[in-house]
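Shown here is one chain on its own, the form predicted on its own, set out as structure tokens.
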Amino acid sequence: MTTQQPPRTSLHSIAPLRNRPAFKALEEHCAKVRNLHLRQLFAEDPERGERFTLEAIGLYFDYSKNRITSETIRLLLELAEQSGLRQHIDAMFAGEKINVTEQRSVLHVALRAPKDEQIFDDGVDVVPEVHGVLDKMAKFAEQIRGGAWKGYAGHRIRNIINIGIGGSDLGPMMAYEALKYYSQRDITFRFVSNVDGTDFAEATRDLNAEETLFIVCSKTFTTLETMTNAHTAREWVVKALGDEKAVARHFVAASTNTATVEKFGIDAANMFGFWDWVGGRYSMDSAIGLSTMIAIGPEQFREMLAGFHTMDEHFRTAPFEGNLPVLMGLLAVLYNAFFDAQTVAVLPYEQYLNRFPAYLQQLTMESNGKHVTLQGTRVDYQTGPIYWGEPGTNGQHSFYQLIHQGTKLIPCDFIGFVQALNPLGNHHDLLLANVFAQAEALAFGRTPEEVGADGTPEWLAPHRTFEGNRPSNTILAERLTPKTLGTLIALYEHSVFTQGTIWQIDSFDQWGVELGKVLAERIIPELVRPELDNADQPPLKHDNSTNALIRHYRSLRR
């Protein structure tokens, strides 16, 4: 009998980690410099401030707050090489089946590719496939946001509610909420993930079901939960409507299993497709955007996919001393390395990026949550962080005090705009002297003797002071626009791209996913019969923990 051996990369060739000279020769910086307080290198350095900066495609990244030194840069660089960050990136934009234990190409790269490009999976140039469905969405968003497509009952549709989880929720609706400014106001937008009944029941408590168009995102139209609120989304549809036909003008979907779709009642013409190289985390600019092109228009998004691609282009072919996702990848694996940082704060001082932070924890974790290599050996360090963040000014008055004097290092993204969306007074004006203020007052702090120079009594000195050297870097761009943002999103994803090249891991698959999922289809069977008695039941084949809270359960609902 033959087993089949896993696909071998170009990154099978590199050395483990701990073994690369360069990671060996941080291990031996870092013992020497980790205790070099900020305010000592600005001190020695008066122009740091301008050199530890990059400016680049619409963005400024300033890293000067960071504890490196030049040696640490050069150091992270040789890391980077060492590790096949080129190669790798090569064989990412070549269609090289990189997401190795599924078998695939990682092409969100092609996604945003202008016309005239060409990317090949497996021998077949997609750009072509991809502007096919893009066109196609332009098509039907021009439908909804003009008034010609009518719900059954020949009602204009005013809601549109994306049905999805994970990427093909989370993409959408950060997506909706960053450019909800230049949205089409008529149009009300929801967005259902949860499989608690509670989401769809305030989705649609106030909306008429002839007004309401459904997007449904699944690539396969099985996901559990969005299926789930799909189908009480065509009972919702049918019971108002009084008719099965109505299916057809209130569904639209985003999927690729065609035969599935028409069996819920869509019409095929009206599902738009992907492509298996598309992870759900990296869809947001695909078919899943569809929801995103309707609110902000088709002109719009393709000025989004440009952001998108202006990155893309950086990362590829932009030296590694000057690649802004490069540069900031390699302080992410720095700091979680050699300097025991568990998270990463993202702390966007822009009210419409408010879900931005959420969509990087998917993002960032579910890529790089790995405990194993590409050639399945366990790690023997640290790998993906924990991403977290809230908007500024809000974060300052809920857990800043923690970064600010906790006991606990936690290195910061501050994300500001130069002009204001919605400028009123000098509102803007306060919320980015924030931005600077939290950066400086992390990375400087307070003295015993600032503090004592203002008065503070000797007893009070220890619980004002700042010890500061708390690392952050700075990006600020023109405004928040639809460009910007898709330019800000591939700054992550080509920064996760490269942490889990570094660390050897695969940051495509997400086999962490589908355990709880097997579990639950083994739980709802026992649980769907809640009026007969416990002896009455199946027998119950989990631990004693599990069984016990089944039965609990099973007990409180009769």
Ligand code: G6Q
Second form
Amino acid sequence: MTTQQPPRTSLHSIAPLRNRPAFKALEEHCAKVRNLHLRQLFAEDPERGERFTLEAIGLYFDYSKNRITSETIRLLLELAEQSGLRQHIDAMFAGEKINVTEQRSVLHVALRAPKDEQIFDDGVDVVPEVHGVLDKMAKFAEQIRGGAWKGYAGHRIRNIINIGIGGSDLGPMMAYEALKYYSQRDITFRFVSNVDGTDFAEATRDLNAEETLFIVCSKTFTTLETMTNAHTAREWVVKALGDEKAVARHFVAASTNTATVEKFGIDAANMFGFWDWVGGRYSMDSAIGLSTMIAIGPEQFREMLAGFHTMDEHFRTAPFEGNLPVLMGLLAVLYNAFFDAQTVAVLPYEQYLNRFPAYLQQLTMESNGKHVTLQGTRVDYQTGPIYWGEPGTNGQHSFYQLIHQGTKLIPCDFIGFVQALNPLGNHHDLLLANVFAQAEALAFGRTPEEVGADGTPEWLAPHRTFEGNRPSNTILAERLTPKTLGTLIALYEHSVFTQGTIWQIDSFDQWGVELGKVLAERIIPELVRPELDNADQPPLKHDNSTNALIRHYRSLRR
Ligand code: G6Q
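Next up, the form predicted together with the ligand, please; the one we just looked at was the form predicted on its own.
Full assembly next; the chain just shown is listed first.
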């Protein structure tokens, strides 16, 4: 191992979290705030709802139902300043290599920058390249949407299958679901990610290969799952169409690895590039979003990018006290550090956002699931919480019980839209009534007196009492559009950035994921080799449990 100095960022000169005066002050302050009830806080301040609501760039963000006072917010904002958040934001936009462990700049904000902006990576303005790829994607998307692009046998493409995993799957899949309302309905979209053959088999079982186009999405073009699925798809196409040459008409790629893409048989002209300064989980608005663009069309895709960009600019320029992602990130830090909250529930009251929590799980947990600081020391505080959730109102009939009456504190993000995309009778009012009612019930609960007043017998009252004081944010937007979706995703991206900055970790590497990519490689050749007798199977040198599992698998598999 060499003893080179680690690369530095502006965060390296910042004191460790526990030594920052604002953190210490928050510790003392929260010891008092913990005992306050939201009932009391609202009773004492009739304006609280308005005072702790921020309206900006099309989002209405009500954070009044959090266990905070004005002093809490003041201290959190001080913590942001003392943590170097301002400098770190500037460093990201300036293309500094803030992804320290991979020595990369972090420029997903450039993916949605308008043409006349300049953003530099290693002295090169990347915005023209970004727009070059977007234009190429747009041309291709129009060819598919309009039927000009023909399959090898001369048929129009009616099915798009995105093959990718992690960052090369979750974004496109979530965005397709979220924006289905705006999609071209005579094209079928499917997403294959799992190396479990079932995923591919089920996605293709009722499709005609002559009308199917695969988009192989992989930044590296080496990922085991994606390459396995891509090769299976290749066999499926070649078998159905009877010619290797069909591959060029039925496969395109989104990748940074031209050589491997070409080796696979995909024409470089049909490869849509991106760059190593785009992290996988931040790549849905790069070429990885090709399926999204085909679904909703280039114009609406650009509207989505404009939504992202509006939030980028808000994050970069708004003072912290009026900055949505900064406030949201600071509140997450608060509960994590001072209220022992281990998780955050994201609860969109919008059926089209049914995969949004799954998408956010990667964004948040792959980014901030780290226990080592940029300086290489182990943290002595909690970092990234577990994000989870389901769309409302479904969740209300299952896990909300625990949020209301369990022993764990779970801060919630409620997300709702004022206008329904599919107005049917009074469905939408019922949906939104549930958002408001849930947030209200969590905050205020139901006292034993209130329970008693409705005639509940004394023995039953404790079960029907709700303590309340359970915090939530409510985010309202006018309508789910491509633009709103972009704004919402960027809100979470920058909230993650804010949290990671306070914790002084590298939110942009993913060594845990890299580990998964190599571990299985070692075991693959040790599984059953049918051509060998039992005695000749490769020797096993794992721990006793792993060896036994592999032997059991081998014996049943044979
Ligand atoms: C994302 C991660 C990871 C990655 C996948 C797919 O930030 O790095 O989820 O996106 O492992 O990687 P490829 O795109 O290289 O196939």
